[in-house]
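The chain that follows stands alone, in the form predicted on its own, written as structure tokens.
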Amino acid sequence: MFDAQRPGDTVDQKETKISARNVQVYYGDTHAIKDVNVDIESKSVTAFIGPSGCGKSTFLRCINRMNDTIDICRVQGDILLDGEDIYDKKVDPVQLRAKVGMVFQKPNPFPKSIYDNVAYGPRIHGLARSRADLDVIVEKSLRRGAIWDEVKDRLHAPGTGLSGGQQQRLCIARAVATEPEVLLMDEPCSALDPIATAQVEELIDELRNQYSVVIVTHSMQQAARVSQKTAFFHLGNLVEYGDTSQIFTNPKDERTESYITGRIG
């Protein structure tokens, strides 16, 4: 079974950004996540893999309190961001989501211009004092989203007019515009063609220099390509967590091996 690190343990290579201890999630009477313990490293890509319905997206949504929006959902246990409990009553979920950005499975640009899609977050969080400041943030974010060169001459065109892959990179630019520390991605390439997927994967690799990235993916090949750490979920349990190379070549748990070799899933 997964041997959880304890708070205060050192991580060999990088410091811990997110620490989860004994996390349980219930949807009404359904126990969806059971006893999850994990340390997610700073400035690296962590992949969550596992069969459909195994709890990986549910746990991802705990990290920025998106489950708060579901009436029947209950979260128990501790999730710490830089040592601070994100479920503490003093924590404002809106401010938390500025620090922990999210990119969803289906590209979901706002029905606004490309510029206003990116400017929305900085505006509501008061990150720009002037239009000039906002211009700088928008350009920097679109560059980080690897889409600036494609849209710089049509910033006032609707974001919904872009191709699927461009829309997803716009959503990534929108997510990084509030200067988050963590970027959550819930199957960000599942609606994209192979060329757009390759572009987003390349972007994820670049983003880990500035952010802690956590990606849910149904593609084991994608997890192997983009992540440094991998967590395998099965039936609501975090079965195994470790270096991606070790998980895919020498898993410790037979359930992980069965999933990776295609016997379950």
The other form holds:
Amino acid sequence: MFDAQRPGDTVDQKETKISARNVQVYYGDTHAIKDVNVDIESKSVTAFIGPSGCGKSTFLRCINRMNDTIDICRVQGDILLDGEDIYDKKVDPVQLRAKVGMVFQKPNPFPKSIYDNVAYGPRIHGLARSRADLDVIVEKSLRRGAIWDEVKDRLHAPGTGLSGGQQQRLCIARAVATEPEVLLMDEPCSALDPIATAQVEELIDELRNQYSVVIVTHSMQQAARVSQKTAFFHLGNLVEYGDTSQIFTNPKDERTESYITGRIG
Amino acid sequence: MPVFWLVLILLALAVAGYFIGRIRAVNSVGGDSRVLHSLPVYYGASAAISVLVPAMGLLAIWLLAQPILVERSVSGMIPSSLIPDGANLNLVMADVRRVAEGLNVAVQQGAISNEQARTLRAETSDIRAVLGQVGVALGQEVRPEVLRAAQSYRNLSASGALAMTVTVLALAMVGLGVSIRISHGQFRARNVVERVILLLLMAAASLAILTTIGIVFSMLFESINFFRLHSVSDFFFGATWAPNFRGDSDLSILPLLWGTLYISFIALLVAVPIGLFAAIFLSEYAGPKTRAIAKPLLEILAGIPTIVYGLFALLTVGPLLVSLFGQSGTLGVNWMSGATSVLTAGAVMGIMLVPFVSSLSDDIINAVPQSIRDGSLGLGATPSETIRNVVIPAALPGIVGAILLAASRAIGETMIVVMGAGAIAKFSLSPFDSMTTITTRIVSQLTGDGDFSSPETLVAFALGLTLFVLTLGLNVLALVIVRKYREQYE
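For comparison with the form predicted on its own, kindly provide the form predicted in complex with the partner chain.
Starting with the chain above, the whole complex follows.
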């Protein structure tokens, strides 16, 4: 069973997990992210909202250096994870990505069995001492992904045979199997139907107990439902960042107000 | 009238039909082409088609059928006593055709008149000398029956050609008339033209398939002839290949099959790792600039004629291997006695197959969705781990398909093995021995002075058919695997 209520849960919500300072991102000649400063708290859900092309996904991918895989992408400024600069030369991006997991827009299970999908990360990083150990990790991760009951009888069936919502929860289970500290989610529900979306949202709310979750979403209702903090991006700028309730009820910037009331987007 | 002129006239009629059809269609709606069912160009094209297609079709059929019919009626004139022992009617008919053509040439050059050509008699004039004057050399004196048959052949051909010209032109005129009649505004010319284009495409596709079927049947009939003369079980299960043109040969496919498979295996041993690694580098690591240069360069290898690879095997790789493994070679092992060996041919063939494997594998690896790579990288896997654990397993069925396609090319390859592998058919495990393959034996059995009806020559067809079935099987297997793989991601 997953240990949902831990002592530290309610005590310290204000500790900063990730802090970005003057972050600039360029794709070739395009200035995609302009001077973004943001502090993301641990053990909470932070939502990035904004119209298409505003740079929210780009910024999300900076946090685990997935943009390194794109040749023309350049990142300037500092992103600190627990006070350490992740763009420092000493940091191995591969190690970083084990600490900062990622769930993608489209469910992307590997063409392997459900078990092998979840065991993939632990195997690569050598997290399991034995076969039995690995079994435990897989079960725990699948439970955290809230999909254990649905797949426990067919762990060796291919992961690609699951439904879209199940695949996405499998991908979340796969991401938490490496024991990350931060979980980045890039529009995790945009390819799912409303029921699967509700299941994933419920899961995100539970994950908050253990991880910092950063979620990019197009749905303002979703941001309002799952997040504690919300950041609004527009044309590469971070326009407004604050408590979700404040952003949605009492936005300070008129662009934010226009967006959440549906006038721009 | 020569066929060339006939075709030119048909084309001229078609062009005329094009303009008449087009103008008539436009005029039928008072010059306002917007009212027409189709664009004016379709009316012109449909008129040209109705002139050209039936007439050309008839022309083609007539040209194919007339010689057969003429020959059949003329061959009745040849008495069986005239056919020498050991020859058949075809040889005499070849003489008849040659004399007939000679007479045509003589008439054209003015050596004899057309009337003389009809009435010449072998008994009264020296045909051989007459034809010799105009440059048609005959091997022997022309016998009276042959001359008469040749004259009849000429007459029938000439009257047939006249009838053909008249009929084809008449049909073209009918086509022109019909097309002009129906070229009015409501005629659905576009549909007609597109239907004809569709038929044209279908004809092209079925021609390719029919050719394959034709090849199979021609091989099949000759193979059946072979198996009438040679036992099936000896061919498939015997252990010796020793053709002997005096007859009574050992003709078994097994030693050749062994050589073929051994050389192909070595070729794949060279080509698969190199090709696959090249594909992985190009698709996963190389930047766009490297890729833009390296990929075409690699594919140039595929454009080198195989005979050049053969020379490379014979003159460079073979001696190099001998200097390594031969007597007083660098390694001092004395395993290799001559430059031609399984290893020589296999290595060079492997180099030939590298672009084949790499190009196909590269396409297949590129088809693996980026999202799967992102998923693996996002879990903290290195690019290399991602390739090994996710990309290659996902692409594996397609890669296997690529390898099977390469294997079927290796099995069918001829020139490299002719020059690099030697000519000795034997079972041996040593890659330094000279061996031979099915393809090279087909070449050697069909070249030279063999009698075409002897088992030593006919065995080439049985070998060819076996080879065809083998490569066809591999290709089908490869296509099935590749197709199954494609469904997985689409």
